[in-house]
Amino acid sequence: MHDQPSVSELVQAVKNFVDHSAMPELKGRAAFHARVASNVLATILRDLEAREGNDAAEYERLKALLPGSDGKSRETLNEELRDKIRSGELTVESAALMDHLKKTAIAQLKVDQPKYSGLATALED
């Protein structure tokens, strides 16, 4: 069985190289791009860690929100949700819809922008 190194470990190794070996040697535009690369790698690491749980939680919320959804994929359920929103069948007056959208957005913010100033406020609600 081949399980070493993991994808996360490989990404972390590249991030460590960028942060500790390459970035200190760079200036100007190259240093900026190295910081961008480091931030991208950090986002990838957070996504690798959270993706399975986030997708599973979203899928469960979608199944609860959309009756008759057994056996359908998360992608299909998201398409159905989109269609119900577009048709006006689900609106902002739906507490379940708003709860789903908020939880989905917060999960994505935790991956994309964990230092976003509004994240702590959103988590309190």
The other form holds:
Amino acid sequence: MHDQPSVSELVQAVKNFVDHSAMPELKGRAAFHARVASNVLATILRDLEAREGNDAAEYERLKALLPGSDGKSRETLNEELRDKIRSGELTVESAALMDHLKKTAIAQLKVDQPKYSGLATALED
Amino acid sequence: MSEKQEFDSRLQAVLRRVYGEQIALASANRLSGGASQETWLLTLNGTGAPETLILRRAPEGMEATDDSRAIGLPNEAKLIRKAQHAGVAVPEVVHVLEPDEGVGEGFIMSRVEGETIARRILRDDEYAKARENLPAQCGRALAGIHRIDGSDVPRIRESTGLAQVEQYEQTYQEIGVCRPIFDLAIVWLKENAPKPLEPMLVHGDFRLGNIMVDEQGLAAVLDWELAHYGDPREDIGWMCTNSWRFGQSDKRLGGFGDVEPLLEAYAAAGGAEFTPRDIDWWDMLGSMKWGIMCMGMYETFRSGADASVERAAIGRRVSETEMDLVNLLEGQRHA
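Hand over the structure of the form predicted in complex with its partner chain; the form predicted on its own is what we had up.
In what comes next, the whole complex appears, and the chain from above leads the way.
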């Protein structure tokens, strides 16, 4: 498939339209939703950029954290991790678990809400 | 007559019942609210009545809100009156709507001047004094709220800390997503639950956004729809939850102050004595609850019930609470 313009470029073009053409014309609830829409488009751009690398890094961490992970998907490993947390096999006392969860949360938040205060707190430590 | 004219005319009849035939409704403008609950600004002409009033209503057929925890507007009005008797700053309820008045369910209250938008309260210079006064004012207000006897108000349910953990765990599992940080927080909350206190009336949504603030600080406690019998620490912890610090994380209490002066004023006004550490568990509970609430709001988009971009976008705020939960769990590890 051709990618000129690329998906990112197309999203950027729509964001330009929302920010510079649509939003100034809108009032009240519609203006609010336009601002939300613009933020969503920015999230999409960050997601397109970061997802592949974040998923791969998360997958590597999960494989290191969970024994017998050969051939299992990232989704399956996440479910296994969840089940080990629910059963009490992995707790907050596990430094490896906390390190993984923190890295996962940071990567996700950098895409979703990079200005959120909790991200700065996490990055300080 | 248009539907709006009909509505205004019925509303004017209600106001005349309260204030007499010499007054007239000049305008009724909808301010905000969802599909099931509306807030209106009313302006009046004539003597013997305030120039402005606030109407909170649910249109006919919409009385059941989308939140099953909500106590309903008529009960909210009863509680606000009780809070006033307990010395808590609240709007004055001037009339509770009757079914035969034809304007739906709800009540009319006085308009309290001030600001509810958190970012303005936290940043604007004109609220500098307010920010200083708020912690102790909130402590005194909570001590008053927690003393209210709501036994003759229907539909106020009991919901203790551990019961809330289980309720939100159930919601999370029903939604069916796999977000292990929530599982870890839920396990930690269950294992570290504090000894329950005798349930008392709690506001249930005590935070910036739901209080009216003027230049001197707390002007009125609003939005009583989630009131329930529960643990007094819940109200304190909710205001400390990082999502409700609106970016000012370094100030634990609502982004405007420290929790210590709230706790001191709370105890001095007759409330129990708590330490900041006593609030930690409730702070964690708050982040867990808000994260699962965000998941639930996104579900209304996913299910097709609400197609708005706002409902879709809120699903990408769950990670804010995941980050907060990781930060808090790390803190507990080193505690």
